[in-house]
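Let's start with one chain on its own, the form predicted alone, as structure tokens.
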Amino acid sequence: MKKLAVAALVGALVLAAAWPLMALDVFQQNARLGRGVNILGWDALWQDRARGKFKDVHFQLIREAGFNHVRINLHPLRDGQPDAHGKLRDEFFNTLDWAVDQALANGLLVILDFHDDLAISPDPAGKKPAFLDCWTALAEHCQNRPDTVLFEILNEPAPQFTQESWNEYWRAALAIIRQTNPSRTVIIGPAKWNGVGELGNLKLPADDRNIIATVHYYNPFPFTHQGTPWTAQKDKLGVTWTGTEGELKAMEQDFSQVVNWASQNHRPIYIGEFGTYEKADMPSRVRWTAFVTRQFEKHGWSWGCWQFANDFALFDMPTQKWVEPIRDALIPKKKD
């Protein structure tokens, strides 16, 4: 009976130092992720570290706060600077690096998620080959992290993108990635600025069942999008957001569109980014964001809100202090 016990006892140990090596269910790993922000795109430390505002701090902040995961995005193309040989700067690679070590080791997972699409949208074809060769440096690069840290192969592609061509795209990108990452968690949006209306034409490889449907949510845009100065709603101020039979009816066909999707295609979704600008009333923000959080939760659906500091902001860099209404709107106060 001992040699027995100790035979079981022996096998759960290598069985529990095994788990972390077995492939996990995309559904966990979407559960897994949670809540969550974006975090560094805008930020000067990819240029020079010592002018960063983002700082160790932050993320254990960003876990004390409650979340779960952190969307990096990263800028290849403009910050990493690849050479001719599709080569990036070494420099690149160390701001990453300590970016995924000070999350992992605050206990969050995180995504990394290639936020170029600003360079990309314009010219995919031209753009292709030097996107591809970003996508074998970062695959090769963090082919032994563990399965917390996950892939983003493009966000919000647009505007020149057909569906046909941007299901081409990622495909390229994912046959790049499988070939060092064969089990990393992958996170794909449709083109069109990953636009909800839009996951109908994202054909998705039945064989590969590791991956992440991912889809944003800022409607109604002249309500989340009011004086932004990168947008035609940038003279267009007092848009409130009170929650009407109207309102919520729009939002209800917006959202049963992805449980439709997802249930019909058998997989988890991820809503990448969401939120609203500083120039709408704040009584109508925290309605909205609390809202429609509550309505990703329901449905079982992981998000990241957008984003940390600069626009649309959740922390204020220059007080070091939460917008504490958003912040409770994401994550509500557990009552005593």
Ligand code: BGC
Contents of the next structure:
Amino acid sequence: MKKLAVAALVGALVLAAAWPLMALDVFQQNARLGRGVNILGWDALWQDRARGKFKDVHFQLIREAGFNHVRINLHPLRDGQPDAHGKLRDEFFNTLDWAVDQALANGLLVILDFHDDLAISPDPAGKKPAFLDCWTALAEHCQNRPDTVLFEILNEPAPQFTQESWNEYWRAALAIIRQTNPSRTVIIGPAKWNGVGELGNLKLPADDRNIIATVHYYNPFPFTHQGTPWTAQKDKLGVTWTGTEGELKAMEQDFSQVVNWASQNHRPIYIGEFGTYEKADMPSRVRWTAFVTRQFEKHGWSWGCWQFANDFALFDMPTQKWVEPIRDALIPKKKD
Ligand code: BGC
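Since we've got the form predicted alone here, give me the form predicted together with beta-D-glucopyranose too.
Now the full complex is given, and it begins with the chain already shown.
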């Protein structure tokens, strides 16, 4: 009898220890991420809360429009300014806490996306200690958040990373995260700007199933990025997207790489960024946006459009109005 009681107790303890991992199926987690939007990357509130354009009400508007999550574009190096001991500024964490609290209070899941790729990519090796310090601090700070908060290790690692150095880089960050957040869902994408063609080189650890793989989608680049001052497309204008046979075929080829990789590796997929710049014509932007979004959903991928405000914008801050054609292309209005 005594033996039975001990066995039952041991069994209960084992189950309790495994519960956080068992409770969450990563495919279900990805399904509840659903539809999302990138926010806050370039808002002045990181420098001074009073000058911030993004307010409490915007979380509510995002939820009411039908989104399920926000991907918060964090710059821990730029805005957290880690000191020699890896401590980040209190103001950074205050703003971060406000954003996470607001998102959760409005029923939105949250992705904390480490978006300092521009600071890191020119010198991945040199920046690695600071990058890992930031993850130690962030992971510790957020360890008691619910499982509706996810971490994304690094946005769009640029080609200065080799395949090996990128795999090694995120593994080091993941090991740090797992020390304080053993059951947190983590998002990881391939090198070369999280490009679809690079997925095959992303070697995720077989024994960690609580990972969602991410890619970004901006093809055809001369269309989505026409007129962007920061790319080689800056002088290009007037590129349309009408959904020709050739355009659709190219897209299908891109997506089939993702479908194949996901089924071979048995990982859920998150399209963490996609969008079109304002210089493209609106009918083409709407067509492209509606088409890619429905494709993502058909394949069971969650998505986060680029982005709420600034450029590629979904919401016009000066007038406080949605860019309705783009919003409706992302989230079609229900027919009565
Ligand atoms: C970059 C942004 C850029 C966007 C589209 C993002 O990953 O951080 O600066 O506007 O991609 O090119």
